[in-house]
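A single chain, nothing else alongside it, follows as structure tokens in the form predicted alone.
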Amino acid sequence: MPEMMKAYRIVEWERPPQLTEAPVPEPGPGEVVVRVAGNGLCHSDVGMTQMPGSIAEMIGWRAPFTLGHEVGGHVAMVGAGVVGFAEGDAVAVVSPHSCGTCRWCVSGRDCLCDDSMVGRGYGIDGGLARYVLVSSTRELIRLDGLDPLHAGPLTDAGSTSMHAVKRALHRIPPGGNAVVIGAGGLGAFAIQFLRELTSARIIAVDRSANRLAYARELGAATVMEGVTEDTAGDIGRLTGGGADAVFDFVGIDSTIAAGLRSTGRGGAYALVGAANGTLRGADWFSALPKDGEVFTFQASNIADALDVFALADAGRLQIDIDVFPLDRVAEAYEQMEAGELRGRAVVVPD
């Protein structure tokens, strides 16, 4: 009989997951087991949970799997054939999987590889229990000196809004404007990326006060409550013509429109948030910016994930985190969805 360990499950399509129990990974060759330190939690696991069956296994994921893609840790186990890291190094796990030799890979576009449909806590067990099995040493990220259990967040949180903001610095100038709407997890992240990597006023919008205060703590110079029919046009006030780049971190039908009018020409809309949002009631030919750029996306490369760490390990980031023990996760679900944490939710084995 194969070593048990305590598991967060999605054991049924179109059911609540399970805190139950998954077999003890063993490397195979190549391979690495990981000691989980931490595992941030992320609002698409809650998505994974309500997928329809026929859908998740059309894109390649077969139940049951563990959830959990955002991972700190030590080195646990190796493989046969593995060089660079030894049991008991600490590492981030990270986020996206790919394959490493496709075309896409090869040019460090890894998020657009074909293998990252299907990975760690979306197919394939993942960081919500005491191991995770990675099959490859490129998606590991040897931490200097931070702390495994604030790590996790920093893969997928810290690493997806990286690329955002990389993908539309050169629409930003110097003593430009750029805005943030919804200043939670991966939104917070973007204020402060924004504000080490340019010299841009940063705009925060957000339905939370306390979220917006957040957002000012990190470094946004103005806040405004809530997206509403006036949001853009006091953008367009305060920006003289519309801010250069817009992130938007929600991507419901009103941050939709009210980002793609608040951009003025020549700048960058950037849609991360994934709450299947469309833009109703206009023409595509107005709705975007002149000579601007609309984008969208769902990961990040590798290389993302290398500049966020470079930063953390530099002490230029806040990482603010909320633990739980795996026994409470689903609490912290519930805690992450209603908007009470104030940091990123972490789960720890027992």
Ligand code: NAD
Contents of the next structure:
Amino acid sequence: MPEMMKAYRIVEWERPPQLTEAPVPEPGPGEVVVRVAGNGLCHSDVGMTQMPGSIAEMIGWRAPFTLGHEVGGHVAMVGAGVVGFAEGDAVAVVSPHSCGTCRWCVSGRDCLCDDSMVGRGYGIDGGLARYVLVSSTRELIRLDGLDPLHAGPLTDAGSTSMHAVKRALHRIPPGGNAVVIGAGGLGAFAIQFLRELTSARIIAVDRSANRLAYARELGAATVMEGVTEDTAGDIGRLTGGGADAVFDFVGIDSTIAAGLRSTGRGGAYALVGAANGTLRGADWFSALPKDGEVFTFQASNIADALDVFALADAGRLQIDIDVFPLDRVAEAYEQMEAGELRGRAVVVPD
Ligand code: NAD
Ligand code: ZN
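Could the form predicted in complex with this ligand be shown next, to go alongside the form predicted alone?
Now the complete complex, all chains and molecules, led by this one.
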């Protein structure tokens, strides 16, 4: 019998996840087991637990598996042949999984790898447990002084929003305007990357007054409560014709519609929120930005994560976390959904 550990798992599709047990992983050749210091909670986890089982199976996700795709921790065990990492090393685990050898991976576009749909915390065992198995050292980022407890959120909330901001950077002129819809976990990082990488005026839109106050603290010059009929008009007036970049971290019909209408000539609209809203080109043709850019994507490349960790190491990022023990993980998700958290929820296994 393998040794068991407490783990928060999707046991059956369309049922709430359960705090149950999973086997302690053992590293095979080239693999590493990380002792989790903290795992950040992502809104995608909630979407996953509410997803129809038929779709999950189609993606390739097989229950049961342990949730959690934002891991910081220490190397606990190394498999045969592992070089460069040893027990005790402080690491973060990159959130998207990739093979490392396909044409996408070798050209630095690993988020397009065939293997990227199934990874730790989405389809295979993730970080909401004491240990997590990492299949290759290329998925580890060595920490240079950063506390592993704070590192997890950088791997997805940080890296995914970095990917979005980098894709739109060339559309944002000096002194331009950038809008962040949904100033939650991802949005809070996007605001900081815009602050660090551009001179744009940052406009944050959220339904939660708490989140807007936090957005201001991070660098948003203007905040707007809720997405309403007036949002696009207000942004249009404020920016003199629309924003240079709009990042939608909500992704429902109303935010997509308002986001597209808020995007100015030559601007970019990025759909990041995975809430199943409809991006309707034809109907919105008249509302699409002239010579604009509309893009969507999944996750980030390892290079995006390295950029985020470089900014953190340079002391340029505020990383706020709300720590929960594994026993209170369900409550942490509830607080995230209610918009009550200040930082990213980070769960510490015992
Ligand atoms: P979060 O819960 O931390 O943040 C969401 C924010 O949006 C909250 O501040 C909330 O108050 C706000 N909000 C919700 N509905 C709103 C509305 N109608 N109008 C205005 N504001 C609203 O979530 P998160 O972890 O930051 O994730 C954000 C989204 O990004 C989720 O949909 C998640 O699934 C998705 N995501 C996508 C990728 C990707 O690769 N594309 C990766 C990670 C997460
Ligand atoms: Zn995520």
